[in-house]
Each structure stands twice: as C-alpha cells, then as structure tokens.
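Read the single chain below, which is given as structure tokens and is the form predicted on its own.
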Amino acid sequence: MSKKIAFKTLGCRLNQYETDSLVSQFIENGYQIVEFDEKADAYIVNTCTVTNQGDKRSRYAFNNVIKRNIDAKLIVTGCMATQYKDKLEDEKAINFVVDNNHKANIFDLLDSYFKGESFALNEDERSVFSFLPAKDTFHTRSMIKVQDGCDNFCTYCIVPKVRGRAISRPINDIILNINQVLDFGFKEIVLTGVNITRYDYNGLSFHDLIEKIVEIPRDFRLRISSVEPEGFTPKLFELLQHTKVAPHLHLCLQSGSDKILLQMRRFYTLAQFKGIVQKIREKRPDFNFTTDIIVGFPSESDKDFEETLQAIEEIGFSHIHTFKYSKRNHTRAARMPEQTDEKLKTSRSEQVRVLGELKKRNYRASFIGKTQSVLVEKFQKKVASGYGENYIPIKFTANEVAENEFYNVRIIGIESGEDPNLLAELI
C-alpha cells in the first residue's frame, strides 16, 4: 500500500503555493494525501511566525500530532522552523526541521527516508525557486511564485530574517511555469511572493513581468495577490486595466497615521496610498481593494487610531485582515518604548473588525444588478459557488455546470451574516 502523507499549512499564500507543489510531487510519485486529522505515515506542518498567534497555531498543529502518539514521521517546516530551528531540533518528537531555504527538498528527504536511503540537505544552497509546477493541489486557482524575501525591514516585521533578502525568479521560468499549469487545466493564475512589486530580475521590473504574462496567447485570468504600495509605475497602472488582469489587489496599508507609518518604516504616506487607489478607481470605480491593518503599534495614540478608522471609511476596503501588534524578537519595534496595552489592542481590533464588516457588506451589495464572471470551485445539489473577477464570493443555482469553468452571472441579492456570499443567476 502507498504511504499516506498529511499536510497542515498556516499563514500566507506563499506557504500555500509551496505546500501545493509538495502535495503534487508526492501524488505524482504514488503517495496518498489524507486529511490532517487522519492516520498518516508522515505529517508535514508548514508553519507561520509573523505574529505570536502564528506561533501558537503552528505549535498547536504539530503538538496535536505528538499528543496523538502516532507512529509517524513529523516534519516541521516554514517560517517558524526557520526562526526557531535549533530549539525545534532539540524536540525529540520532531523528526525533521526544514527551514524555508530547503523546503523544496522535503519530498526527496522523506522519500529517501521511506526507501531506507540517505539524503543530506545542502545547508549552503538556497533552493527557494526549486518547487515543481503543481498539478494536484488544494485549490482551484494556481499560485505562481515570482519572488521571495524582503529588503524593506519594517520595524515590526520578522520576514527578512525568516525568508531572507529579496530575490526574484527568472522571468522565463515564470512564463514556463504558467504555461505548464495552464496545460494542467487551471484557468486562474495568482502571483505570489513576499514583496512582488519589488520584482527585479536582470533589469526587468514588476510591470515588465505582468506585461509578459498577459501577452501569453491563452485564455486565463491573472490575479495579483498581496502587494506593497511602493513599486507602482505608470505602466503598471495601465496594465491593471487589462482584460486578463482581475480588478482586485490586496494593498497593505497597516496604519492610517503618517506618524505610525514612519515609525513602522513604511515607504509611503497615507496620501500616497490613497493616490494609488484613486488613480486605479478613476478608470475602474468598482476595483476591489482589500488590506492589512495593524492596531496597537507602540505609541499608537487615540488620534493615530482614529486616523486609521477614517482611512478605512474613506477608502472603502472590501475586506480587512486585522492584526494586533505582536512583539517579535530581533525587530526594532520590540525595543520601542510605549508598548500598547493588550486590552487596548483588543478593543481597537474589534472596532476595526466591526467597521470592516460594514464596508465589506456595502461593497458587495453595490454589485446587485451587475454582472460577474465566476470561476466555479464547487457544485453540489444544484448550487455552484466560486469567485467573481473582483474576488467576491458568489453562489448561483443551476441544473448543471462544470467546476473550474467560467460562467457569466447577474447579481440578484446578498446573504445575511458577517461574510456574505452574493446571490446570482446565470445569464
């Protein structure tokens, strides 16, 4: 019988991309992928360490395997494995601790182990672009890694320590990867990385990369994932209106206070951020912006927080990932005075959540009467669900539709609740 492998992925889309590649590699070589709570021969936990909560969730995941006392191999990888590598290697219940630089080698490592062969990781090799194209994944959309690492060194952020300095993937490799996954049958491509607007390979910028991708003479939708406000060029603004490019960006604000943005070492002001939004919406008023907000950064005053709420009100984000500031060792913000009280962080986080939910509903409701092209992800009991081009979840009824296909629909209503689907009819 084939060996069974279970995965648990925490954190960002970059982690999801890397897990998808590993899953596909195991399947292609005869392994069986099972749910994380099922019995398996090996458990792979792809961890996050961006916040204290990420650490807790990651540790809960691999401790869950340990407590079940299963006769299986446990591999801990990802950002937490990079940050706390030595400590985790001292835990006898963890068989392998694999940092981000060597995550792409996990299949060879585990496959060699099961075959009774030896496999040594090259500690001097940074193989962050060695992941194979993913054919069998957990997602309808195919994520494509174009960049890794970051040189910004925001004062609160540990990513440069756990992901390393910025590095961009060769553009020809990216185009080849996209064509391969299109051959696999994927219809939507999602670009991912740590700081993708800083893409720079042999003088080619991010807008050069986008231009090369949309020139691929095939039928697909391109989605750009999380981006930073720096790196926008006139050519990029133009390309964001291209018919292949989905009208959605996760544009990271973090704070609406210029004072806090400066202390965070962010490379923009609120006015510059709003200028990007305005310029894009001048040509596409319904363009969807989602964002990240950090509350409770050291010395954040009531005035600073009110400026953040006002920015949310004015910009009209359709979704907000809210983070309570989390002190991370080896960052400048951890050494700053005037650390914010946890109760105040919680209170401010709840205020952002409530306002964010209101803005989400208002944005989604604005599509009633409009049309969307939905990529169907699930079809059960005559109900199809998926995402429109503006990255809003949509449901519609049909006698028969195919998963992983586009369908044009008209929005006729919206569900109740905090994360409402739009309701539609086929046209």
Contents of the next structure:
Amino acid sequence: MSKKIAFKTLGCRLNQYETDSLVSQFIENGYQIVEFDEKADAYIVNTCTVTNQGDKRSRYAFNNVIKRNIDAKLIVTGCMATQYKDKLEDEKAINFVVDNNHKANIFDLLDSYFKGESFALNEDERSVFSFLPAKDTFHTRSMIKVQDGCDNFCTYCIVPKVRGRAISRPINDIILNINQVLDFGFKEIVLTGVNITRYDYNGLSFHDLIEKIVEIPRDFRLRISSVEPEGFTPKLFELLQHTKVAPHLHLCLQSGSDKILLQMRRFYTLAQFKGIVQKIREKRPDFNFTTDIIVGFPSESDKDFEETLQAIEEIGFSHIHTFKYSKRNHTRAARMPEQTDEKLKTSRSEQVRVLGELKKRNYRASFIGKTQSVLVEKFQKKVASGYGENYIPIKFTANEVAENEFYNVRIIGIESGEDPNLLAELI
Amino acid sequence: MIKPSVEKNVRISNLIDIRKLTNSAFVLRFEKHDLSFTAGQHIALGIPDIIDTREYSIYSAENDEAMEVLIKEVEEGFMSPKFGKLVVGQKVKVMKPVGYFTINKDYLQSKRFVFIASGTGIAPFHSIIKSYPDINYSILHGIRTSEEAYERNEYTAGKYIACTSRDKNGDFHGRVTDYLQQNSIDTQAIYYLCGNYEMIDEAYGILEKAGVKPENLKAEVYF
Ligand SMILES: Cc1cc2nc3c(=O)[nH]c(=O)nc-3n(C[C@H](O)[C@H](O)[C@H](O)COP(=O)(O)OP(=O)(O)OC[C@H]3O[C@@H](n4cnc5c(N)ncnc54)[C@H](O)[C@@H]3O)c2cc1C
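Could I see the form predicted together with the partner chain next, after the form predicted on its own?
All chains and molecules follow, beginning with the one already shown.
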C-alpha cells in the first residue's frame, strides 16, 4: 500500500510554491497525499517566522501532530525551522528539522528513509532552486521561483536571516521551467521569490527577465505578483503594459510616513511610491495595486499612522495585508526604544482593515460595465468562478464551461460581504 | 550539523590595526580574505562566540589589501564598546558585503555628487572617493565638534565641509540641514545621504523642495 503524506503550509507564497513542488514529487512517486488532520505516515510542516503569529501557528501545527501521538514521522521545515534549528533538533518528537537550504531534498530524504536507505542532504547553495515544477497542485496558476533571499535588511525583518542572502535563479532555468508548466497545461504563471525586483543574474536584471518571459511564443498570462518599490526602470514600466502581463502588482508600501519608512530602512519616499503607481496608471488606469502595511512600528505616532491611512485612501489599494508590527529577535527594530502598545496596534490594524474593505469594494465595483478575461478555476452547478486579469474574483453562470480556460465576460454586478465576487455574463 | 546558508557568508579575520581617531571613534583594520565589494556597501561585523553582529559601512577602498570600518562607541550600546576593547591579533567575524548604496558607474564622468553625512555616516563616502579618485564630489559632514571631522585630510581641500553644531571650529557653524537651507542647492547633482534618520528625513524635505528629483536622492540609514 502506498504511504500517506500530509502537509501543512504556513506563511508566504514562496512556502506554498515549495510545498506544491514537494506534493507533486510525492504524488509522481506513488505516494498518497492526505489532509493534515487525517492519519498519515509522515507529516510535513512548512513553517513561517515572519511574525510572532507565524511562530505560534507553526508550533501549533506540529504540536498538533505530536499530541495525536500517531506512529508517523514528523518533518519540520521552513523559516521557523531555520531560525530555531538547534532548539528544535533537541525535541525528540520531531524526526527531521530541515532548514530552507535543504527543503528541496525532503522527498529524497523521506523516500530513502522509508526504503531504509541513507541519504545525505545536499550542501549546494543552489538547492534553493532545485524544486521540481509542480504538476499536481491545488491551483490553476503555476508559481515559478525566480529568486530567493534578501539583502535589504529592513530593520523589522527576520527574512534575510532565515532565507539567506539574495540569490537569483539562472534565466535559462526559469524559461525552461515556464515551458514545462505550460506543457502541463497551466495558463497563468506567477513569479515568486523573496525580493524579485532585485533579480540579478550575470548582469541581467528584473526587466530583462520579464522581457525574456513575455517573449516566450506561447499563450499564457504572467502575474508578477509581490514586488518592492525598487528597480522600476523605464523598460519595466514599458513591459507592465505588455498584453501578457496581468495588470496587478502587490507593491509593498509598509507605511505612508517617510519618517517611519526611513527607520524601517526602506529607501523610498511616499512621493516616490506614488510616482510609480501614477506612472503605471497613466497608461492602464484600472491597474490593480494591492499592498502590505505594518502598523505599530516602534515610534509610529498618530500623525505617522494618519499618513498611512491617507496614502491608502489616495492610492486606492484593492487589498491590504495588514501586519501588526512584531518584534523579531536580532533585528534592529527590536532594539528601538519606543515600542508601540499592543492595544494601539490592534486598533490601528482594525482601522486599516475597515478602510481597506471600503477601498476593495470601490475598486471592484468600478469594473461594472467593463470586460475581463477570467481564468476559470471551478465550474459547479453551472456557476463558473475564477480571477480576471486584474486579479479580482469573478463568478458567472453558463451551461458549458471548461476549468483552466480563459473566458471573456462582462461585469454586471457585485456581491455583498467582505470579499465580494464580481458577477458577470459571458460575451 | 548542517548550518544554514547564512554561515557560508562568514569569514573570520585577524585584526591588523586599530587607529584611534577620538576618545570614542576608531578605525578597525582586518583581513579581507576573498571578500570583494563595491564602495558604499556594508558588512555585518561580529566577535566569535557572541551571537550579535552589527552593520558597518566599509571605510576602505575597493582595492585595498585589507578592510576597514570606522566605528563610534555608543554609550550603553551593546556591541560598539566591545569592538572598542579589541586588540590587534584578536579575531572578528565578517559577513559578506551587501547593500545598494553604491555609485552608478555610468554617471562617474558626467555627474556631480553631493555626499551628506552625519557622524560616522562619512564612512561609505570615504570608501567611494578612495575607490574612484576622479569622482566630482563635495561632502557635507554634520558633526558636533571639529574633532569628529574624522581624517579630514583624506579629502581634497575645499571639497569637505565640516558642519559643527557645538563649536565654531568647523567650516560652517550649524547642522548640515542649516547649511543646505542657507546655501544654493545644485538641483542637477546626485545626492547621497548617510547617518541618522532624522537628518536624512529633514534633508530629503529641503532637497525635494529645492527641486532635486526624487530619483537623484539615495539614502543609507544607520539608526
Ligand atoms: C547599514 C548600516 C551601516 C552602519 N555603519 C556604521 C558605521 O560605519 N559606523 C558606526 O559607528 N555605526 C554604523 N552603523 C550603526 C551600527 O550598526 C551600530 O548600530 C552601532 O555601532 C551601535 O551598536 P551597539 O550595539 O553599540 O548599540 P545598540 O545596543 O545596537 O544600540 C543602542 C542605540 O544606539 C543608537 N545608535 C546606533 N548607532 C549609532 C551611532 N553610530 N551613533 C550614535 N548612536 C547610535 C541607536 O539609537 C540605538 O538604539 C551602521 C548601521 C547600519 C544599519
């Protein structure tokens, strides 16, 4: 009987990409993937440490396996596992602690273990790029890892410590990988990495990478996804207008106060950030910007926070991922004297949430009467759902629709609720 | 045990020299090994057996045989006093240089650079002018007293302006931001600002108001 593997993934897209790849590798080698709360032969927890919450949720996930006292192997990997490797290795209930550098080897490690063979973890730094392209994922979009690590050293951020220094994947590997997933049938490519606008491989920069990707003579949609407001060259602005490039960026602002941005060591001003948004929207006025905001950074005053709210109002982000500032050991911000009170962080976070929801609704409603090309993810009971090019969720009814195909629709309405779908009709 | 990737970026270096510049500021000179860098970048520096490290801009030039950093001991600071107690022959942990506070070499011939520093924020500029001797530059150095005009003889006469806020022995009495407000601003120059965030924030405001384009402003924040 085939062995059963269960996964739990916490945190970012990059973690999700890495889990997807491992899932696919286990399936292709005859393993069965089961839900995390089912009985399995091995549990793999892909952890996060970006905030305190990340740590807690990660620990909760693997403690949950330990408590169930099942005769199964427990593998803890990801950023929290990297950060606390020594401590976790002392915990007997955890069979393997695998740091980020060796995550791609988990299949070989476990497979050899089940076969009673020995296996040495790969010491090669580049193993961060040796994840195989995922064929069997739970998504219609295929993530492609182009970069790992970060050299920015923002004062609040633990990521450079756990993901290591910035490293870019060879461009030819990326193109090969994209062609493979297009062969698998994927129609949308999402770039992923820790800080992808700093892509730099043998002198080729991020805009060179995007140019090479859109030049692939096949039919697909490219979603650039999460980027920092740096490396926006004239050529990149031009490429953002390309028909294959989806009009959506998750452009991380973090704060609307220049003073706080400097203390975070984020080297752009609000004016520069707005300049990027404006330049892109000059050509594509409905371009979708989503963002990350940190509230309650040390010394964030009422005035600083007001500036953040004002920035959200003006820029009109359609989605905001709000983080309450979380003190991470051995970061510069953790040593800053004026830490913000937890209650104040919570109330600021709530204000951002309320404003964010309003902005989301306004942005989505602005599509009523317009057309979108939906990549259908699900078709059930004659209702199709998926995302339009602007990364807005859309539903429409139809008699016959194929999943993982593009359909042109006209938007005719919007649902109520916090995360409203747009309602559409086929054209 | 397999160590995380960050460890691959560490070198252990012997301290070769310590130059005392003031009661609290000094230059550490240590072995460079294979570490190459671009002027303006920084390293994280540590002491074996202590987990904490701190970032320091590289003070020496790209082609120097050894590497140098300029450190000011911060009263009640955790690491800087420890660096201050090191003696020649002891070891330091040096992480691979990183950072983007560097000069676009395409502009070296054609542009004028204005470097604005507070305190030890002069360090990356020292490295830049030593690495690119032909660079067209001027430096505004914000310090409290003229003794903090660290190794000012290293800069071309007339290109270095010490702005002293607590004595009148500098070239200008007042803060760098006062200097900017009282003198004409070259809106075509490229501005590099380095030091404490308050100075940078204030200087940004003055320069932007004067008409310097945002893309011609670059900053490195120490604290
Ligand atoms: C990219 C980068 C480059 C840097 N380059 C240099 C450099 O070339 N030379 C240098 O001396 N420092 C530099 N610093 C600052 C340095 O990393 C340490 O913060 C500093 O030496 C104090 O460390 P500490 O452990 O003694 O104090 P900590 O215990 O870390 O901090 C104590 C407090 O001292 C204050 N402080 C930090 N740095 C200074 C300073 N330089 N002057 C006055 N107050 C300060 C801060 O408010 C901090 O809260 C740099 C920082 C960064 C981020």
